[in-house]
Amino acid sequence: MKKRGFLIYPSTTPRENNAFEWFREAAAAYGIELEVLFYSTPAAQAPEGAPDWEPDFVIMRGYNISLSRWYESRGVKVINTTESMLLSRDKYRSAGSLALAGIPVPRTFMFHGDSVPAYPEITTSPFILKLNYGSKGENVFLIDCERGYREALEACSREKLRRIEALDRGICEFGETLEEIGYGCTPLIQEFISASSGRDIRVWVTGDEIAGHILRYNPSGFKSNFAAGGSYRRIPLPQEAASAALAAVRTSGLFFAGVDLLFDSSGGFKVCEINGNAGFRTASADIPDALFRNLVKIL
């Protein structure tokens, strides 16, 4: 029987998005019907506008725990899971759990309640301090100065205020609750590795199946984030790149996800950051086609 399923976004993301056609297109090609709903709030029902039938799977592109929860609870199959969803935002929790499965990654520390360390006694300077939870390279600032650190605290509690007047909104992309705001604005110290300043790899991963990738790299500032002012090309993947992006997928429990590797002085690579809710339209229609490929594998 002919499977189907949804594609849900955030509301606040842009409808010319190209995604959505290259998804369809890709769930087609493997006789799968796909609708694209949108959500605007956490409530654990379907999101407004979605099809009286139950659909075999959802792939969730944004982070509405309450509502990928619910369909949980009703057995429909949730890419990415819950709690692996809740682990890839959490740069801290996540960075612990990779290290402890052996893949490097960049020492991090977390401030606690509200202590705010002096700018001495962190660490050697320069230093990375972003937002536990973030993306596109926002709120992250390499840290040189005393000057520098109180600029980049100042920023975050903006950031902080920010999400909370979206949530008064309705808008839920930032967290559910204000305790889960609090926690996602709260400050990471993380060790700048200098031999990838400018320049990373991202690796998108589907199934089991490095699904694409590609050099990003900025040379007028640390950050290569494509968000951020950063550029891309096609590079050769190193078999020990593949390697840890293949192993920080399978430790975080994901399915669907870009993977963040940064250039070690060793040689090697350390795992910066895992996304569940990566994009790709820097890459290929290549990637849509390879999750499909792999989902039917398991529906």
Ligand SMILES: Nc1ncnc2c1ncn2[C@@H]1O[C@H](COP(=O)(O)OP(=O)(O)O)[C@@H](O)[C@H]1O
Contents of the next structure:
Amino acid sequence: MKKRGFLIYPSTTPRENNAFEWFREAAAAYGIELEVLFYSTPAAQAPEGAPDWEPDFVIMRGYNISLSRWYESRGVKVINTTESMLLSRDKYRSAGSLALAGIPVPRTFMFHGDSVPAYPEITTSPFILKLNYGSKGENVFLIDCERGYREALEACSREKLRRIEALDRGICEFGETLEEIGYGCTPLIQEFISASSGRDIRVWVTGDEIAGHILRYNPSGFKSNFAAGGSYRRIPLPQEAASAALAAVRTSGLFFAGVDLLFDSSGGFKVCEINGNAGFRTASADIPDALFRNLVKIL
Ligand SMILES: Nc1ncnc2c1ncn2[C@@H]1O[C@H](COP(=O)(O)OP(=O)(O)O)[C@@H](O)[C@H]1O
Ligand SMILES: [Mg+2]
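Next up, the form predicted in complex with the ligand. The previous block was the form predicted on its own.
What follows is the whole complex; the chain from before opens it.
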């Protein structure tokens, strides 16, 4: 029988220039009927008593933990699982779980408690300061002086206010409670992997398969994100990068993921982050095709 899935986006997603059709066509090639819905679309939530509303799976293109948990409670397969999404959004917790699994990551510290250390207590310079929850390279800073440190902390505080205001308007991408927003806005201090400055490898994984990869580079900044001014080009994927990406995705429990890999000075790789809601426009391969090719195996 034909399988049916929902692809669910935040309500704020622009309706133009999106990958809706790309996903729908890729799904159709595997006999799957895919409906694009938004958090606010009534159909994204079950009309009680309607017998055949239930999809075979749901793909979440954002962080709506209540909705995602609700589907799971109904026995619907959710890509990615709520738990794996919560873990991958949490850069501090995911770095810890990767390190525990023996996967190399930059050394990462979180400011526990309500005060942040004064600059002189931070010894290695330069270092990275980033928000625990974030994307597109926003609120990621390279710090080499006390003034830069103070400005970065101020930017983090402004971002926290912005997220609290967004929550007031019902936007739940960065947490559904003030406490969670606070946790996501906690700054992390991270070892700067200088050999990787301005470049990394983004690897997309679906299931146990490498679906695509690209070198991202930025000649005029340390951040390689496309949104932060980075460019991209094809390179062969080093075996060690492939193994690190697959191991990171397996450890996190994600089914569909983007992994950012930093080049370390010994020729190996460190996992910068695992992304459970990765974009794929810059990929050199058809990522939605790989997603559905692997998804049909587990439906
Ligand atoms: N510890 C680090 N050492 C070197 N470069 C880093 C480090 N952390 C982040 N970067 C650079 O900044 C970019 C954005 O950081 P990342 O943690 O992936 O945040 P985001 O979720 O916003 O993409 C990375 O792709 C990488 O180019
Ligand atoms: Mg990233």
